[in-house]
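There is one chain below, alone, in structure tokens, taken in the form predicted on its own.
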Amino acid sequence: MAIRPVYSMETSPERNAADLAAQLSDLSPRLVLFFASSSFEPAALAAAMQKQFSTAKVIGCTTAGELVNDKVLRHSVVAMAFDGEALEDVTIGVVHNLKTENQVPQVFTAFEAHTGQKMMDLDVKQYVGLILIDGLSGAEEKVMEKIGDLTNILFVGGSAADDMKLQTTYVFADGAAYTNAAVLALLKPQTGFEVVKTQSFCSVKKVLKATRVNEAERIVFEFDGEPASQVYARAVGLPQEQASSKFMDQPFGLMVEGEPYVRGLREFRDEALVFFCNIKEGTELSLLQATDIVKDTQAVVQTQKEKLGRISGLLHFNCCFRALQLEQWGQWEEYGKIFAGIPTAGFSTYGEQYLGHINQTSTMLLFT
């Protein structure tokens, strides 16, 4: 079996490609998986990578950053490869106009014919499903959604980034580039397999209630009847105009049994607070405060090697906003090392799916 992580600092779309083919040139890939910096040409890089991989599936998208095995790169391709071995099947479909429809329905109609079982029978011990979608859509919320209703296989995965530019992300899927668009892939791995979500915040058992919001637009007006982006500062103790430094330290979280759905801070707009996530009326978020990203994750990494006895590949989706802490603390090559050993490919996210859509997260699939 073989789930095999390459990765390339070559200049140019073709050349990246030809590089990754001939490092898994002993390889029969049933599926590619593949992150990129946005530095490269986002339609000829798909195209080079279809060319290459012309028997498999392959699928990918632009990222703020590369991850592969420990190390975290900048304008690289990152790749990862399974063989027939490692993956018994694989299907994926592009969902298009994410902002106008929700084409959900239709591509599971075709996994569906593929599989030839609707996808609410599907075993949830058998299949797993990625999605890497247009991080700048405004539309993960929408597409998480309609897949939980359509389906108990769960979903896990990231939202494009484009290194930082907010201004145009892309995601591949057969040899084409897309925006306004995600791509769903449909795993039934040979192994076993585990998702994973861990993120570094405890709460400070500050609730607050969002009482006036514009759901579409991602934007809290009110909290407890009150401006949000007064509240927000009385919150963490500093006036309005500083208070926008502890958005990554301190963002809100949507707590179910005790753990916090991160729900990341964007701006101030006027008296308002815009969000990466969108916000439904009537919520009560709590106040979180950032804990050691290093400690916390290799807490999981280890709790999972205990229970799973092996890893034989690790998916990761990490989120910019971590990326730029780890950046800030200088633990960059600590948390890296929290993957020695274990073969790994990802990349840091405008955002990761995880029953639903999350920020400032580490989603993960491990496989056996």
Given for the second form:
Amino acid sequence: MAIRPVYSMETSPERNAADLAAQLSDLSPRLVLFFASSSFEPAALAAAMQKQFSTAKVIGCTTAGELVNDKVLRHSVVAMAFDGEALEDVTIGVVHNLKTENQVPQVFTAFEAHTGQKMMDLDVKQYVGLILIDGLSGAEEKVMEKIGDLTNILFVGGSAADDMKLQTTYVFADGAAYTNAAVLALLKPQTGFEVVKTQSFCSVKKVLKATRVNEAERIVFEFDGEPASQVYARAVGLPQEQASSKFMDQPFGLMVEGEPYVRGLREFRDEALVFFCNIKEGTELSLLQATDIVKDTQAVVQTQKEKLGRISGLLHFNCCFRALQLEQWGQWEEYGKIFAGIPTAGFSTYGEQYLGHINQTSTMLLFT
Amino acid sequence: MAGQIKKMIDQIIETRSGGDPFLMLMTKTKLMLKGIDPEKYDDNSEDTPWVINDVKRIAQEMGVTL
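Here we have the form predicted on its own; I need the corresponding form predicted together with its partner chain.
Below, the chain from earlier opens the complete complex, with every other chain and molecule after it.
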């Protein structure tokens, strides 16, 4: 079975794609996933990648940094190729017009025509989904919710990024670049797989109820009937003007069986709190405290190694805030070592997907 | 009347999971992300009309006939 990650630092889209293809010349890929710096002209890169891998399904997105094996790269393209021994089948679809529509059902109808089975009837042990989505669309929640409504298949992935410029992100499919869109892929691996979600936070047992929100705009105006900014500042023990310094270390979590689904904090807006994901009115959120990213991730990957016996490929969707923290703390090298010996490809994301849209998390898809 | 909300939630979880523990947790998580915490409701929970309507809407979205 062949799952192989490669990368290229070539700066022109055409030369970069050709370099990747040369490195994979002994492989006949069924799927090529690629993660590219936003420094590349997106349409040219998408076309070049499809041209080089003309018989494969080719999907990808722009990033806030690329990950390959134990390396962290900038201004590169990282690709992971899966041949027929790795993937029995793959089908892809593009969800267009994210901000105004929800075209997940149309894509699923096409998937059903391809597999001959209803999405709801697919065996969750045989199939797994990938999602790459415009990270500035603000539409991740509704897409993930619709996916979750229509199937039990796990879709895992990340929100496309643009090297922290916050201007435009792109997803790629079959030779084209799209914004305001998501790419979905339905994979039928030849062997086992595991989906992992990991975050480095613990609950500090302080629970706040969001009592007035603008869900669509990802704003919480009030917790427990009081202005959200005041409540947050009090909870972290700082004056309000200093409390935003705690956003990275002390976000909130929606706790499910003791496991946080992290709701990241973006900014104070007047007396409200703006999040990086939506909060439903009435939701109880637990205040979190950051723990050690390297130590926690090491433990998760080690557990998977022991459980699975071997890992033949790993897709890694790592939040850009985790990446920033690793950079600030000088821990990138140590973090990279966790993946040494595991064929790994991934990117620094503007959000992660696992059942829903989450923040400050790593989602991973591991193949045995 | 009491306990209707729990019955509805249990039915959603059972229908979507078929009793599979992994799918039960998955469905429970999806409900929580939709704003309904299954643990908040038991046989004695009041049949609050707006919550009932919310759960009915969610059931419909998830393809579950209550």
